[in-house]
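Starting off, we have a lone chain in the form predicted on its own, written out as structure tokens.
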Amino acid sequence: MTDPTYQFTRAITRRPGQSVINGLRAEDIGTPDLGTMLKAHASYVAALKSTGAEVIELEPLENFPDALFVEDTALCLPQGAVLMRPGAPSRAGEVAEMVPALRGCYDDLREISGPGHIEGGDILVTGREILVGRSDRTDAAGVAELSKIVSDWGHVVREVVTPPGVLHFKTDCSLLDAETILSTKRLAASGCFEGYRVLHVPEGEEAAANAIRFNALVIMAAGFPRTAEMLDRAGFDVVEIDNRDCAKLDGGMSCLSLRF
């Protein structure tokens, strides 16, 4: 049996636009270069397609500089999709822009109505549960509303805490298979992954923790050789993507696609 936690037939991505230079960032470490981002984004899409998946490529949204980070707009599950309610006010309009694409893929489309907030970057779906990290972008009310929605589909939500100074829960972790999680030591130290097999990213390579398992591949940011070697030794087929410019906007591998 294939495992729906990392076996996908479709993905949705959105190309960055010229306004991406105005994207949100926790710390200004430089202005991203659109040309370099487009090349990296094309490599990312090619990696997804190489597994046989259909990739829906959406046009840039110049009114929303962060719109390439589509993962924050929705949670895609086998039974249906849930529209998020972003905690960053400037990103709220991105959700409505995603609706047409999701309606073309799902019969059951629900939404977080508020007053709480929740973003997809704080949600990790494993083989047994949905972990949701409280963060500056996701609050208790948002988690509670999501829990009620997905319980109708037989899913269980467990709320966990994102470390201070970390934007999203998945900034520091990713799913490698149904029972294996790649994590920073600071996140794993909270005990949130008890019962799972945890692979810790080496010290100094914390940014490598945000990767995606997509069918046979683990797609990770380039420039973290010890993490890549560790994953290779563990038997994973690794593809490395240039993430230097997305990182200037606090973005990573999971942020760039909705996978289902």
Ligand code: CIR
Contents of the next structure:
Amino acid sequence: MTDPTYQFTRAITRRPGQSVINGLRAEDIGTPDLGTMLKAHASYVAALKSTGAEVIELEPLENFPDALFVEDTALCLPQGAVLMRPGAPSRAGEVAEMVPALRGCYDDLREISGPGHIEGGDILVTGREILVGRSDRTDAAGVAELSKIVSDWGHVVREVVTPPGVLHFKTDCSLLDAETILSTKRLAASGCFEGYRVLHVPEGEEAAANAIRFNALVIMAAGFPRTAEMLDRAGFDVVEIDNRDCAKLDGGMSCLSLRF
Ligand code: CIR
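So that was the form predicted on its own. Now I'd like the form predicted together with the named molecule, please.
Below is the whole assembly, all chains and molecules, this chain first.
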């Protein structure tokens, strides 16, 4: 039987535009290069497509430098999609830009109307529950409103905490299969994954924790050999993508797509 937590037929991505150099970042570690970013983005899209999925590729949005990080704009579930309400003011307008694509895919499209905030990067759907990390971008009111919406579809939300200094909950973890989570030690130490099998990202490779399981593949950032080897040994089919430029904007593998 296929598992809806990592079996997908579609994904939505958005190419970065020239304005990506102005994307948000916690710390300035250099300006992203659009040329190399576009190449890496194309490899990412190709990896998604190689699994047989249809990828809806959206045009860049120059008014929204962070718009390539589409994951933060919506939560896509089998029953319907929920439009998010980003905690970053410069990203609020990205949500409306996502509506046409989602309307084409979903009959039931709901929205977080506020006053709370929530971003998709803080949400991990595991199949048995939906974990939502409170963070600088996601607050209690946002989690509560999401919880109410998805309960109509039979989903249970569990509020957890994104560690201080970490952008999103999924910056530090990924779902590998229905029972298995890849996580940094600092996140798993909070006890939020009790009852799951946890594979810890090796020390010094924390940035590899934001991976995605997409159909037969685990797509992860290149440059983290010990994590790649651990996943390979655990039986996962790993594809590595250059994430050096997205990392300058605190972005990773999950941020670049909506998957459903
Ligand atoms: C931001 O700060 O919002 C972007 N520069 C990075 C967003 C990454 N998204 C994600 O982890 N889901």
